[in-house]
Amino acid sequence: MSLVITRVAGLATIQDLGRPGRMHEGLPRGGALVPALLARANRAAGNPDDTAAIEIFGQLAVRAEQDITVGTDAGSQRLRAGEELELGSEPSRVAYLAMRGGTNTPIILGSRSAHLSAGLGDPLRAGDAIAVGDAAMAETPILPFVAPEMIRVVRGPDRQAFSRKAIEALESGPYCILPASDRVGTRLSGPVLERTAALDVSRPMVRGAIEIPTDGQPIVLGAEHPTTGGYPVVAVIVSDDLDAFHAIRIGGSVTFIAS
């Protein structure tokens, strides 16, 4: 059984929970940009949470080659042979389409995830056929996904590179999610954060780090973030709020609050 991609408007890739433990090799974990939404789609399809699925930025249309059960954030659906399904990422930034059994796509370095910035895997194109995998079925309740009104951050580590006014500006917001955002980083537009000192060292980076380049506009590192960076980091998003932040649609707004 398989799904055939009939149309892609934007970016669609295969994603699971990524490749942990390879930062020392220059490869961040990667994987789903919003793991909580991946888990919801997998639970709807009857899969374990970490099963590989299709991650969608924009619009995707697929056709079932045979009868197949699929899951999305909205629930499960049975597609009959020849039936088509269209799915868009709105009102979130990304959406996930899971097939019962997962995807029978290549495993590279322990994951099926495409990591385009590292040259692992490829974006999905019209005409691609995604074969169904053999992941064991899992009957797990679908948990609600509720985004907080504000995204919590921990200040630092580079407080010395910013004035107090810059820290206050970050938390005054709101910031707009720019179209130039991708899986590497989310670019924001809002109050300018003035740097008082340059960072003269390169240090390891993490998902959710808020870097401030010379223009003073924040960049929040995402799933395919560089393993090291030289821009000063004004704050880091609290781990429990990362999914909520990365689910905010392009053009949406975000307000930060110190944890």
Contents of the next structure:
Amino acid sequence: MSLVITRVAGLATIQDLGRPGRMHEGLPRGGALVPALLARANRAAGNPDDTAAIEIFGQLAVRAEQDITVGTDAGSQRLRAGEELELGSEPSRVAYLAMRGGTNTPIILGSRSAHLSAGLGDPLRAGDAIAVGDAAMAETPILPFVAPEMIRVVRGPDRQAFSRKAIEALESGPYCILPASDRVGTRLSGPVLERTAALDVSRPMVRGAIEIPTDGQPIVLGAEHPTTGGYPVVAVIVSDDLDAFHAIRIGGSVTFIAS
Amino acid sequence: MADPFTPLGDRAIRFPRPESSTPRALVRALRTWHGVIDVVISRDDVAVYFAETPVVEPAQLAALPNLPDDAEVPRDIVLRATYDGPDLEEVAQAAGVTTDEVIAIHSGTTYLVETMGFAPGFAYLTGGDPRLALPRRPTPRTRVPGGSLAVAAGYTAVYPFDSPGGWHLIGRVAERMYSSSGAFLQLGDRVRFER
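What does the same protein look like in the form predicted in complex with the partner chain, given that the last one was the form predicted alone?
Below, the chain from earlier opens the complete complex, with every other chain and molecule after it.
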């Protein structure tokens, strides 16, 4: 059984929860940009939360080769053989399409996730057939995905590189999510953060770090972030708010608040 | 007294790297801490990533200097290099030697994988000849081809993938630095370049 990709506008990849445990060799965890939305699609499809599914930035159309149950943010859906389904990431940054049973795509270093910046996996293209996997049936209630109005941050660690005013500017917002955003980082436009010092050396990074390049416009590190970087980090998004932040659509806005 | 570590968000901490322990011994020791998922060692810092809120006792941090190195002998890795990079001539001029001498100096040195970061499989190699320790290029290239062999700031490295980069390109390496079996180089490896 399989789904055939008939059209991709943007980026579509297979994602599960990625590859923890390899940051010391330069590989961040990767995986779904918004694990909570992946889990919702999986629960709708009757899969365990960490099952691999298709992650979509933009638009995707698929055709069922045989009768198949799929899950999306809208719930569960039965596709008849030959039936097409179109799915877009709006009104979020990304959407997930889960097949009952998951995908039978290769497991590399413990995960089926495409990690394009590490050369692992490929973007999905029209004509690709995604075979259904054999993930066990799971019946888990689908939880609502509630986005808070403000995204909480932990200030620092590079406070010495910013004035008090710059830290307040970050929390004054709002910031707009720019189209140049991708799985590596989310680019923001809003109040400029003046740096009082530059780092002279690369330091360890983390998903959710808000780094400030020379133009003063924040970049928030995403699923495929570099494990080290040379821009100072003004604050880091609280882990429980990362999904809500990464779910904000391109062109949407975000306001940060100190936790 | 200064805090022994700085929060890096709510699931990670960062602290100064203890110089007296090897990077691989640090990674091994830190991964035994309760709840630790990942460790990153950079030139001056260590970051430890936890599944939940980090709980770290002062005694755990106090035990990190002077760790015994891993029992296994470090691996000796030979990378096959072609010295034909676009910056070879410039590096020779800056070092006050000929391009042939740059190649002889660079391939006559044994390096050490001291830290990894920037990109998957990107190893910062130390131990290079000080004559080739040039600062980074004033303007980074927007695209450095994957496999490029480069020097800057006292390091040598191979770019694993096409990426922006500000180092001086002196050649190419045949081996893939990251693949489906993980990183080609590991912390603690001794590395030579063979023409």
